[in-house]
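The chain below stands alone, shown as structure tokens; this is the form predicted on its own.
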Amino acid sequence: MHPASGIGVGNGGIFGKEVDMSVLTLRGFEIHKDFLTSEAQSAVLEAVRSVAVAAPVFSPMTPYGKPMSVRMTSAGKYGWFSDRTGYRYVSHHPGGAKWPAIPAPILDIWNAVAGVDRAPDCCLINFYGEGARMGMHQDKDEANFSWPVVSVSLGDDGLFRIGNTERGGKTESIWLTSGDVVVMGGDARLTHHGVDKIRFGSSRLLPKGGRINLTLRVVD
């Protein structure tokens, strides 16, 4: 992994000519604070909206028979899905259509921070409304854990908690704000993590409030 300080992507780039990117490392997670400018956040949000038109958000069921508090959709070769038979990647939206392609502004973020030549197969898009959370979990439905996972935060602040490779033990938390990007790779790739709560209404990016989290993953 490498910090991508001061980059421009494409013609002008979604990050602008100069971006002040402060990189924190917490338990192996690379946290790029304020990675996306306000203009870049708006561009990525429009890309997310285009995905949601082609593949509407839905509320997946956990294998335990309870609906998740987040709503989601995906872009790319695969989308993430869950029901009573388990967690997995699938090639089609529950409505039957193939997932739309990952938009260029989102791929630009991966190319800037992932530090690998391989493109992601999936962009999972989670929407957190008021009161939504994500329990501690590992991202382990992929075939090869040597590839990083890149996470992008848009909208309201989320309290991100980082644990250990095994369940339990001491954890550390950090507030992720709109425009922050996190890279989970190397020894941190299978570390448990989750979102304990949303500071609803803390951002003006989404008119009705809420948080959007994108995670880019290599699946195959």
Ligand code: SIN
Contents of the next structure:
Amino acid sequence: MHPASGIGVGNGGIFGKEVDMSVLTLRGFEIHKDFLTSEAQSAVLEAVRSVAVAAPVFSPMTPYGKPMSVRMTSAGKYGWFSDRTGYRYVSHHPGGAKWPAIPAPILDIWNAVAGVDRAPDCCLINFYGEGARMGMHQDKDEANFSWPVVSVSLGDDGLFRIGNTERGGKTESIWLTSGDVVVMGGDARLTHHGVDKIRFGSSRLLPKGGRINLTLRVVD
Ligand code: SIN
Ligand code: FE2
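Shown: the form predicted on its own; wanted: the form predicted in complex with the named molecule:
And the full complex, kicking off with our chain again.
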């Protein structure tokens, strides 16, 4: 069983492998292909659904006045938010309630791959429906870039593009599939990244299709 897994059953615990043999590094991002077994993916999905009941997904407005194509919600001490005023972390859902706690099956993933002894204080949940995408950006609304960002993909395949610390320049892309986990840290912490498109309906994890991406962050 994976050392970080308290709830594992059977071969390899909740994660795909006892020793993760399939970590590849692309431009400093550590990509753990198939990190989550299908049972673990279902447990994480159930946890995401419980968050979305307490904190319904919404479409943030960009500072430029266009709604984002990705719908979002968050768990943890902070949630990520955007409107005309800009991108920032906020302590409450736009509906007024505090964000729900980050569920244990999601924290288990952080504990297994982040390599730091501090818990994340935000789990941003992004939902990509048909045609949704996310432009190239840096994750830089946090106070301290020495903490990594950990990303978890569920559902449909997403074409993830990785650029450079500076804007522009050459990029490389990789299809992220359900159960993949990416650690964006170290020298790559401020590397630009985005999602060009999803293959809608490519996974059966979400009955109505779509892709879910979780990003765990230390905010303070
Ligand atoms: C993000 O950069 O916030 C999302 C990345 C992804 O959806 O894979
Ligand atoms: Fe990001």
